[in-house]
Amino acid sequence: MLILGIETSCDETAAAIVEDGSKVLSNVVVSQINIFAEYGGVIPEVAARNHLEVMMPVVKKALSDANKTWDDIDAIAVTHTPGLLGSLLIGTLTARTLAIIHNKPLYAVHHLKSHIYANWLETEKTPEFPLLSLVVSGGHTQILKMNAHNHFEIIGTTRDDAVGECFDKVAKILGLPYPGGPAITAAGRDGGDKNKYNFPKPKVDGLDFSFSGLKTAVLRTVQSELGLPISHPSHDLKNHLNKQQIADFSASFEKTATDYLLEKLEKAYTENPETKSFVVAGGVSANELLREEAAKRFPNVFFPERKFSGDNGAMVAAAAYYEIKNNVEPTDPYKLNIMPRSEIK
């Protein structure tokens, strides 16, 4: 089975071909982050007019790469919620209206789902049911508990900021470039000392998360580092800031962010010992540090290959098939709307 997987919900504009729920056939990204770099985070109009200059280009190039036509395509898929709404529009009008041109039958997926479907992606070995699976991205923080395929149950959330975004506000308080998680585990890596600052972790009951603290932590500890008073502004710090402290802050930081995650993970565990498989799934799982502490500390841990980890066209078209596999219906193309009628004001 051959699916078209779209993906806008955000900064990037993305189509590809999946055949089976598991070999790539083409993954074409086009991202805007040369773009919003200089702003240091994305501009949800900038990003929609952008999605529909290179929107049809980027379909007809994966089809181009993976040598299909419209007639080999069993079905589309397409991110559906959530995301930025302009950009989410110009993906789903894109799908609805191939879906009808082309008379194939159209599947709304859900970001998340795609992010986690991402590990059945050009992999030999899948992970087992019962699983756990942790999701990191510059928008959510969550744990969540599937029993089986297109079964899930959100067992742990953040209450206020994502972690990615905690990332990318830290970078900025550091005077790094954007994204922030990269350019934190560059500059920590860069000789920083993880332990210098012992920055707090939130506490919050249960499996849910905060981050909202914690990036407030990194900026109070800046300013107390500086001999500057609370009230000195944060878009100032970087020019105080030497390469060393810089590289110690991010890599404290980094070690504090990826701590508090598995720790949460663990206590997931401990209340579902009969977990077999843990799934790290978002943009945040590509974060190298991460990566090397879940797999000391969690066995049977997946991860999705790098390039997958980001937003793509393949992870929604992964998502759509074990849709199909659980029989469920396609969607409307004439009928699909962004969000529910009911939560649009």
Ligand code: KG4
Second form
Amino acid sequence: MLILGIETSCDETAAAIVEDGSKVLSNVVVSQINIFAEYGGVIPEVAARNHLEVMMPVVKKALSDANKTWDDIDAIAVTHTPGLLGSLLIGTLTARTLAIIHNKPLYAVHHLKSHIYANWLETEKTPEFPLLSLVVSGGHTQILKMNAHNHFEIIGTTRDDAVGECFDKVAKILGLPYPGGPAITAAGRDGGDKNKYNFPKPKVDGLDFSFSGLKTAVLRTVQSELGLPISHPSHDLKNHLNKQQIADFSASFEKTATDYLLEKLEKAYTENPETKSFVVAGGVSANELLREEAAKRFPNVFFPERKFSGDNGAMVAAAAYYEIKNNVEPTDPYKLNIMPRSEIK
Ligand code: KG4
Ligand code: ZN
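The form predicted together with this ligand is what I need now, so please give it after the form predicted on its own.
Next comes the full complex, and the chain you just saw is listed first.
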């Protein structure tokens, strides 16, 4: 079964063609990272306009790269929630129009479900159920339990910011570009001491997280290290930091953030000892330290191939494949609605 997956929830315009939920025949991603690098984050209005410009060329390229025509496509899948409203609108309107024109069933897929299913792409060994999934992206930080395909139970979530957002905000304080994750890793590796600064991990009950607390801890430590008052504007701190301090703050923050995530996952494992595999998903799953530490601490841990850890259309197609296998009804293209924020079900 061939599925065309379309993804536009944030700042990547993406389309891919995937066979039977695993074999990726094409995977086209146009990123707007260069546009937003200097702003330190995504501007929703600008993102939507850029999606509009490249959406159809991206879909066409996905078909031509896979050497397929519309006749070969069995279904269209699209991210419909959560994400930036204008960005989601471009992807969903495109998908529903294509579904109507080409008479294909349409599947509206939750973005986090897609991130999890990136772990089934291009891999011979697949995760076993029951599994625990750590979803770490720019918009979400959650621990989910899956007893079977397409069954999700959220057992932990962030009470405020997401971990990726925290990487991005800390990068901004340190004067590093967007996206913050890779920039912090690179800065920390440039001679940074991960034990130089000790940031307290926010104490939140159960399996929930708080990342706004960790971001504030970094901000206060930077101000105190520079001998500046807590009223000193965060956007100016970068002008006072030297290269070594930026490297030390980056390495120390990355260590604390990844430890915090894995400590919660360990707690989830203690509460769910029947777990057979661990699946890490979302943009932050590209993080090297998180990968190394998770592999040390958990048996049978899965990460998506790096090219599938950020937003892409292939993971959307994979998630839709498992919806179809679980007899989920297609969405009426005339009725498809978008929900900027909704929980995975
Ligand atoms: O999943 P994603 O591409 O988009 C959302 O669904 O939000 O995640 C984007 C997030 C950004 O916050 C970015 O800083 C983070 O993933 N990220 C990383 C790394 N690569 C991307 N965080 C830590 N380490 C990385 N190597
Ligand atoms: Zn994402």
